[in-house]
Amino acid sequence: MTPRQTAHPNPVIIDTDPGVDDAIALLMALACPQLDVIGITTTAGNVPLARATRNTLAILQHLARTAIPVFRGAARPVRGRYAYARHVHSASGLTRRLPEPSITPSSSNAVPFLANALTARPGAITLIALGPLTNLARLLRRHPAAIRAARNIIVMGGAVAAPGNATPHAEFNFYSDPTAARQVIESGIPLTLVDLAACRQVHVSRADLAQVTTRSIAGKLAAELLSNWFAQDASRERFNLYDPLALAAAIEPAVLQTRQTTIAVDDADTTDDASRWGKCQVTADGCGPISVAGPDGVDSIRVHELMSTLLDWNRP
């Protein structure tokens, strides 16, 4: 089973900040009939702003889709620095150097953008966000009306029910700017969490990358940069598809079962203990405004299914 052509694609507009996972996701959005990728805003968080914005432009060229524009976001989070993620995705955040891309961002920030496009069509839009949460933040604080007429909201970040990847508690995006994701997640806005928990049930191996072989160019690149990923560290044996699995959730909702709750995060407002920021904590469970698959919610082999099909990968 292929996702679906439609006569009228769900439009979305993906925040990022390219990381090979991120830019996997971004492939699989591209070859998606089922979307209509309006505008893609950048955070810095795996790698600095310039860097994330750089990656995005690249991936956008190489696969010919120059038309869509690209806002440049955040280069801080709320408070302190970015602690970055170059030991996982590399120096440059991407594990296959792209020629440097031609075409350049918009010269409007990625706030107003978000701000204009989601009020021009109220209630139409679905707004992935695989980074850190600043610059959902910062919409939240300058245009509360704006972010509640997205028609979805959908964030890969948290580990409420699993232990963190940046500290025991936290997981990266989350950790990266704590202060964003208590302002987004306590704000009551109702949103789809997938969390890590949901990300460790969908992985591809060494042994299963060995045999994939495609002819699309964005499976071609996808299955590079997993394949350098590998090739950094020999004790790698799995890839977790965290924000592909966020990607495939906009495309078909029921891959994720979802729970509702109420969570809070833990940031500098609520405790002076810094490896605990970022935490993640289920105050009411059955409740609330945030959905949350549990591990036992992700219907893996339809996300190996999509990922196959949009990246054109196929194996013996």
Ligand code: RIB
Second form
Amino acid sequence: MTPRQTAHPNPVIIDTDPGVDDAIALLMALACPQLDVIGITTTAGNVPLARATRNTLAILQHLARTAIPVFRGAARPVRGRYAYARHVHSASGLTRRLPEPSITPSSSNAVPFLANALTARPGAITLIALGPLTNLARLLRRHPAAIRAARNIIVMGGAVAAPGNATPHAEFNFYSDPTAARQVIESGIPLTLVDLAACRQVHVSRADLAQVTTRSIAGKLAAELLSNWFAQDASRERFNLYDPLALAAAIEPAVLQTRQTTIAVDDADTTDDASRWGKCQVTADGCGPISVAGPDGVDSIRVHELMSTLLDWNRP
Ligand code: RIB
Ligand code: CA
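Could you give the coordinates for the form predicted in complex with alpha-D-ribofuranose, as opposed to the form predicted alone above?
Full complex below, order starting with the chain above.
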């Protein structure tokens, strides 16, 4: 069932650190008639900024979507250094080599672009954050009214009442820049947090992938990225669809049943225990600005349907 055709696609800006799951989320967004991707901002996270930006440009060029502007963002976190995740996403950040892009990023940087775009179209643009929250924290600090002009903010990050994936306590995006995560999550700004508890409800298994056929360029690239990811390590059995779930929630919010919470995030100001940096703690359940779905709040069947439709994945 294709996403509802709408006369006026929803304008979205995607902040991303490609990264294999980021790439799949981008492929879904670019294939979705309901979304108008008006810009992509990049951040270091899975890989350094230059590589994240290069991967974003290469994906756009691969899909012949070079009119979408790309803006470079954070090379370093608000405090500390990024850990990177080359062991997960491969050294280049993508498990399938793409030709060197001939297109280049905008001369403007991510935060001024975000501020101008959100201010120019108050209440219209959905901001989808798929990497560390460094760009959003800098936007919040330098342009507090602009970030509040977003129609919706959807963040893939955090581990709410769930074990982390970067440390036992922290999810990778929040661990990569815990101070930025704390500044955004504790700012009071309403947002939907697509955390690990939710993301662990949707995955692609090695066996699932073996049955996928596709005719689309986007679907073929997504399948190759995943097939090569599994091939890199025989012990890998499932690929969690972290960023694709956040993207699906931007397309169809009903894939998540959320509750309101207030969340605190640990960083170096709250604890000297670095393994807790990025840890989420619910300080009020049932009220507050952060909407979370939790493990029982994900319509995983619909998410897979949406993903298969957008990527033209046909499963027997
Ligand atoms: O913890 C998962 C998140 O960290 C995803 O956004 C993935 O791309 C990495 O950035
Ligand atoms: Ca990411």
